[in-house]
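Next up: just one chain, as structure tokens, the form predicted alone.
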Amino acid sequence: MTKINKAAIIGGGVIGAGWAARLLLNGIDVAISDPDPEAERKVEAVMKNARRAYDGMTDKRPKEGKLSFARSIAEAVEKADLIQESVPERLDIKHKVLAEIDKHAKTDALVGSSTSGIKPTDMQTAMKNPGRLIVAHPFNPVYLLPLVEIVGGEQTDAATIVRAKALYASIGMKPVVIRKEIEAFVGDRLLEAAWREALWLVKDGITTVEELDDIMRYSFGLRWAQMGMFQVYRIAGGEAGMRHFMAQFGPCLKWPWTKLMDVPEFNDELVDLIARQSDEQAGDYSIRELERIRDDNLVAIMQALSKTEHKHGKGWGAGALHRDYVEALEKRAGKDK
């Protein structure tokens, strides 16, 4: 199966919200379980915010799926194809949460966790059916973001895979399986080294969170958007290409710059100085506010790339599959009516 019918959504925060809106915007129903009694609040938060990003992608929309809020587990799972488990960081309450989805779930119904560190083979163990279990892991939002980090588990089945790839290509999403299971993946293992020089130059004095910032969204931010870092690296070798790259900078690898493998002591202190500092950032902008600022500058970034011209076709990068993305929901929307 291929097509998602009903979906479920097992943890209605940021992330869990972020899956129900793309969800909700293809057109398919979907039940949340959340115990937060703010839960229904804070989802149509989310999904006003995802309305409007797209409405600003497309005037054309399929009808929108569907919202429901279960009393339990087991019926926001009935008879439900894809279930996305997205509850707090913590392999006890994981393992709690999956086996009662394991109990409750239809027999082919696909399991996947958006967990942004613990490997699934370690969340198996909670089930008696762990063949159908995946990492979904996305970024957020959800909603607009399409990438899908796939992790299989040591009982994962391989159709599983298979089919993960295409329940969520089929939301206009861009799967990437990770070949070898390991603790946070790819991802997050790149942010976190980020984060983590990010920090001590803060920390150190040597900027603010608003310079650094500037620095990132002013420059290689936005080469990494369409072209990421290896095709980068490449173009910087001049004609010689990677090679040449590599010989010109591989041994700054080896100079002390980094603070890497440390980590500043997360007290109150530095608490408080990137607290203050994103505060002052931020001024009287929301959270909501922001998020919107977000969405429609992620919006015009894909649909830029989506109109690069260049010899194998039309669209670069996030922009060729927001466009496909894009015409699949316009064609859906015509079936609509």
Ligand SMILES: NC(=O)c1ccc[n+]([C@@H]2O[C@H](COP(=O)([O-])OP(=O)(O)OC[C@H]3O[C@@H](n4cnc5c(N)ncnc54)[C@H](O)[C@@H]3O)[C@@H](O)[C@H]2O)c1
The other form holds:
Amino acid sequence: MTKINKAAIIGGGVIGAGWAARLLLNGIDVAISDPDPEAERKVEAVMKNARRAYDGMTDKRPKEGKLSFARSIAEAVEKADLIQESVPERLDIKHKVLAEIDKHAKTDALVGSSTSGIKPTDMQTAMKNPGRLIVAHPFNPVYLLPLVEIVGGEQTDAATIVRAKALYASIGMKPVVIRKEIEAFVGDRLLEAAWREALWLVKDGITTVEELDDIMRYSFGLRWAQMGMFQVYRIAGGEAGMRHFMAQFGPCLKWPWTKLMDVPEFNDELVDLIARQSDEQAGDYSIRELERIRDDNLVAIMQALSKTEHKHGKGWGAGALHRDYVEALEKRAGKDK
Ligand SMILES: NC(=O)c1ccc[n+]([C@@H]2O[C@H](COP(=O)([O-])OP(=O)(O)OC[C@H]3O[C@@H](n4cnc5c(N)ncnc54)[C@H](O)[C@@H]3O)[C@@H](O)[C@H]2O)c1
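Now that the form predicted alone has been shown, please provide the structure of the form predicted together with the ligand.
So here's everything in the complex, that chain up top.
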């Protein structure tokens, strides 16, 4: 089955609300289970921004799915084809929630965990039917960023991975299957390395939070969005390409250019320093305003990347996928009328 008729979101925080928005905007009914009495209000706020972002992509969208809030996990997962666990990043909570999902979900339901770094093998121990669990790690905002890292555990059925790829692709995502199960997978492993360095640079007074973001967004951030790391470096090697690049910069790996594995002490002083500078950087923008600016920028970048022409056609990377996604939404909108 490659169609999701109903989805359940367990944990409706930042990520759960983002999943709910993507699914609802694809016309899929969603039931959310979250003990936080504020969850409904927070999900609505995210939905409002998500609708606004999709309005910027197309004025023809499928009829929105129906959103409901369930009183229990059992009620939420009833009849759900896809269940997306998005509760806090603690193994004990994941175990408790996955055991409950496992007990009540349809036997053929796909269970995806949004965990940022816990290995699926370590979560499967809580389940009687672990073959249907995968990690499906998204990026915030889930309703706009297409990547989802798919990670199988020791007990995941091979067919589950195949099905997960099809289901997440059906809602406009780019599933990438991680070949070996490791903590933090690939995206967060890269981000953690950059985050550690950034904390050092601010702690050591070499840069402020704002200057560091400028260094990123006026330079390699723009390059990464369209070609990633390796293809950008291939070009940086000049006509000799990657081999020249590696010959030139390979030896730097032994120079003191990086502190990498060394972690700054995580204490109140560090948190205060970063939080204070982050407040200064944000000025009078609220988080919801920043979200809207981020969303407009992301849509604009993907739209721009959908238009660039090259010898194999039109659209590049996330832009080509974005164009296909918008076309698919518009096609389904026609059918809904
Ligand atoms: N924030 C990110 O950028 C990001 C990105 C990718 C993945 N993730 C992962 O997604 C998951 C959720 O993260 P988040 O940032 O949305 O956290 P969050 O704190 O915003 O949301 C977690 C939600 O789970 C709810 N919850 C707690 N216990 C529950 C239970 N027993 N049953 C149902 N709901 C419960 C909380 O009330 C809260 O609303 C984590 O595993 C995290 O690592 C986060």
